[in-house]
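To begin, one chain is listed below as structure tokens, in the form predicted alone.
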Amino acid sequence: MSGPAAHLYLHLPFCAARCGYCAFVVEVGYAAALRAELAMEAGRLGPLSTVYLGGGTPTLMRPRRLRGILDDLRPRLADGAEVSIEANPETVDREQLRELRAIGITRISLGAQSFRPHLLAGLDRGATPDQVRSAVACAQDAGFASVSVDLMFGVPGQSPEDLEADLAEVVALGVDHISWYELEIKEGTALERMGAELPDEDRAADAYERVVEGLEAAGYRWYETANFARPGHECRHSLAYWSAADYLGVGVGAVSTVAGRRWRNAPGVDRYIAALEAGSAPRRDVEELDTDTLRRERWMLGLRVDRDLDTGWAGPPDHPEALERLERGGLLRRAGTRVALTRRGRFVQNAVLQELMEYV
């Protein structure tokens, strides 16, 4: 039985406007809502090494709003704990990302998707690359432990020369973690309305080790699929998900896996709201995890990073006798208890799952 939850997502789902790729729950203010549901939780969780503000863009909540809710949360912060926000560059300035510092924001995640101004307009991000750079320059005089820029290759109409510019930006900008996402065309999103059309899969996985070989080059540690970090910058938070750590999630849409439950609080803000005032927790779907999810959710997660999957508490994979071939075929390296992919099989880990495994 595992302990109280070390780590918590709150979700802020505020947005200016709808980019063209999102799918998430957009709506505004509900932070009396969300501290109910916090106080309402509270006996699930113990010390708190990680805090994530996700979204939309939290950053639209203004900062003493957002003190208010982390003065609540102060108390549980164990020492040393890592405080992420996301936030679009066109909505924070200098004074907002030294308030955000100053109550307690250890870690900024911007997001960029693209330094190219043509590749931007299709995803209709807000940003200019203008203000993505003043925005890491502002984040960076504020003082925050990490600063992090999200990207996005296999983006319709995106050239070799694009992702060159792109990688060129983004190590010129000195940040301590990059996030480098191929690009999901969602179902219910504007791009899947107006029939973009993404590359095929030889060009991505060209884009993909560019990606990886580029970042690498500079100095960053490729420690998950889609991150990269400067040595000791490396996302705890999302590496708690990745090790398949318990969590807390709290917001509309949140999802939460403590002590082998998972559930999803439902979408709609105004029921979300109307729930917490009327002292009852949030519509939820709940599901039992049993210990066949569970171990192959451990083998989905573990191959991820780059450290070694212990069998020992991951669990054999449905297909045991499948780790041979791949070690002859040079995807995966085992040792004792110990399988990792190697450097190979990292570009086709859905590939490598897929023969280890019923379904992920």
Second form
Amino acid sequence: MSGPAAHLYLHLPFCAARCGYCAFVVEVGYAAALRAELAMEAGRLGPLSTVYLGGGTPTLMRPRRLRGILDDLRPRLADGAEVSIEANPETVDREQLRELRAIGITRISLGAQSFRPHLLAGLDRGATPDQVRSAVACAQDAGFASVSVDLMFGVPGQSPEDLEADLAEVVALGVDHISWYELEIKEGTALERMGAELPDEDRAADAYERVVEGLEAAGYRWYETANFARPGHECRHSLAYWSAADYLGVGVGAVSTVAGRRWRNAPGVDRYIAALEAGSAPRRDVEELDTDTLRRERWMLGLRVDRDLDTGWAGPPDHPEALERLERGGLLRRAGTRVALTRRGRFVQNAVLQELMEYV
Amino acid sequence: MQTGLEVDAEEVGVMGPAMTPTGVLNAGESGYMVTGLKSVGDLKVGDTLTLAKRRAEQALAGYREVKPMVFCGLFPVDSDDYPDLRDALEKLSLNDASLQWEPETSQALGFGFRCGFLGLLHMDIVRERLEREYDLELLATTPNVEYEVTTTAGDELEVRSPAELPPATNIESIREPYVRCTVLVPSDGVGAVMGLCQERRGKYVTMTPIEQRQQLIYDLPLAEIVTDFYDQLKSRTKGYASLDYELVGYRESPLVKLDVLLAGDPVDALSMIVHKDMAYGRGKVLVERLQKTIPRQLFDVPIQAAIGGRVVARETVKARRKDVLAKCYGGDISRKRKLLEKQKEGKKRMKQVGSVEVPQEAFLSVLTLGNDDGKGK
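Output block for the form predicted together with the partner chain, input the form predicted alone:
Next comes the full complex, and the chain you just saw is listed first.
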């Protein structure tokens, strides 16, 4: 488990405007500080098998700066490394996408959220459906190894017909990977302040089941709770999180987990930059993860993916007797030391976890 | 005099309002007396005090042995608090001799105490004091009265909880306590009061005008007023009605035990003794209430109301269909774990009854059952 981290997350907190559901820290201008922190933490890194540039909207950063960061990283990349970037469709054009590919980005994830104009407006998304379609097409032309699109269900005002339209549209685009999230209303977001109401459990379940069914029928594998991929296009960086691997996060607000220790860089871009300019580490909240916490996290993460969880690796559940009850109820499968959720179980994984583990 | 207890008066005096020793208290005076008594349980409220050497010939009239009329089970929400609850009841008994209690075990609620109270107000006060003064979180079962049961074998039983009721086939007859209720209400509230009393199996006795108001007298089964009769009386008369009641004796009634089954298992804390004619309606309302209060779980939870093994009402709490954390990446892991911990916290306030998690409101929903069965408000 310990040893150098093979997964790096870089937080690029830039957005042209804040979307209705966003709780990320956002500000402009801090590439130098980021590179300074990366240099400071380099000792924790081994050859990198995955890098993820997340935000915010990383593509709002000037290409010259982005190139500088990637130049720093290039010597650290393992062969065949996956380098992902997040982008908002309205912030990228054909030229820029080619450039991203040229500086070594292999995978792009476009935040579409929906193709329905009235839903995009409700989420304060700047892109029009046409911009989303065009961004996807340009990304596919630019030659990324994988193109992914983010979509949402459970959006206030989203009818079953809206959902069908989004499904048909994304399938027609033929992307390699789709992340389809249920909308969460987080504290401090515009949606929360507006008092937006989420659909009830049955309606949300209808939508979720329809998403899974529709994408599977189109040849995508439901490889994680909210993620679907054509064979070979799973996001390896995310898979690292779900297999509880160590990862280093660099940038304001970024989280790292290395050798049983988790820390989060404090929010506040100004203070982050100031600390690094002064040659010191940014202020961090540190959390020591004891063996029980790690074991419970391995279950929480491991049951998200459609692969078996090896209890030899994850450790035993707190309530082993629940395994049989869940198996009898058709929520879980067992074979030797391996455990996996059934299809029905995957839809109610929190409740299953509560039966198995003692999240005190 | 009733207890035959003799004590030394170490000091006597009057309260003025501080204790002021006077050395002597004459017949008819009020004051205090300091004795070596350790337990208030040795004294009876309303008894006559006399001199051991020059005894009064007979005690003052009007003394009655206090007898609890209303019973309910008190269970700690956290079963670890059981010893604390026992200590609290012991301490409370020191200055409240009328409170009776004995240990009780419920399959659903674990260890607790069945407590007897003089009336509803007394019950509320005791519960409130236990919670406030002793910092306990309590779950109170539906209050009930004491029934007299004659079995087919000819035995006489006193039944203080639905669980003690013998099977229907062994019961010859059941008698329940009746009270005479005197309700004072402005004339425009008479209809509402009569309606309420009729719903609660009341028998009209008299109505007398007193100035602008009417005095209504009804005989009602005590069981019908121990739940939410008073709340209903107040809410239906804009708060103007007043209630007074006194026991008038036991009368035979066709009563049955209504059982509630969750996922096929009877839950003793939810069962109740009801009038035969009302059993069906109550059962239906009860399962509907429970269906609304019990949250969805991993599996379907059938809720049934049954009388003597015959199911009279049924509802199902459908199994959960979706319970996931939408996004979970490197930056979210601690937050997601904390969400699970928070969910767990919510579960702690529920009682595990067999395979079903039951929130406390479910037990409370039985209390207000009278509200909307039958014609309701």
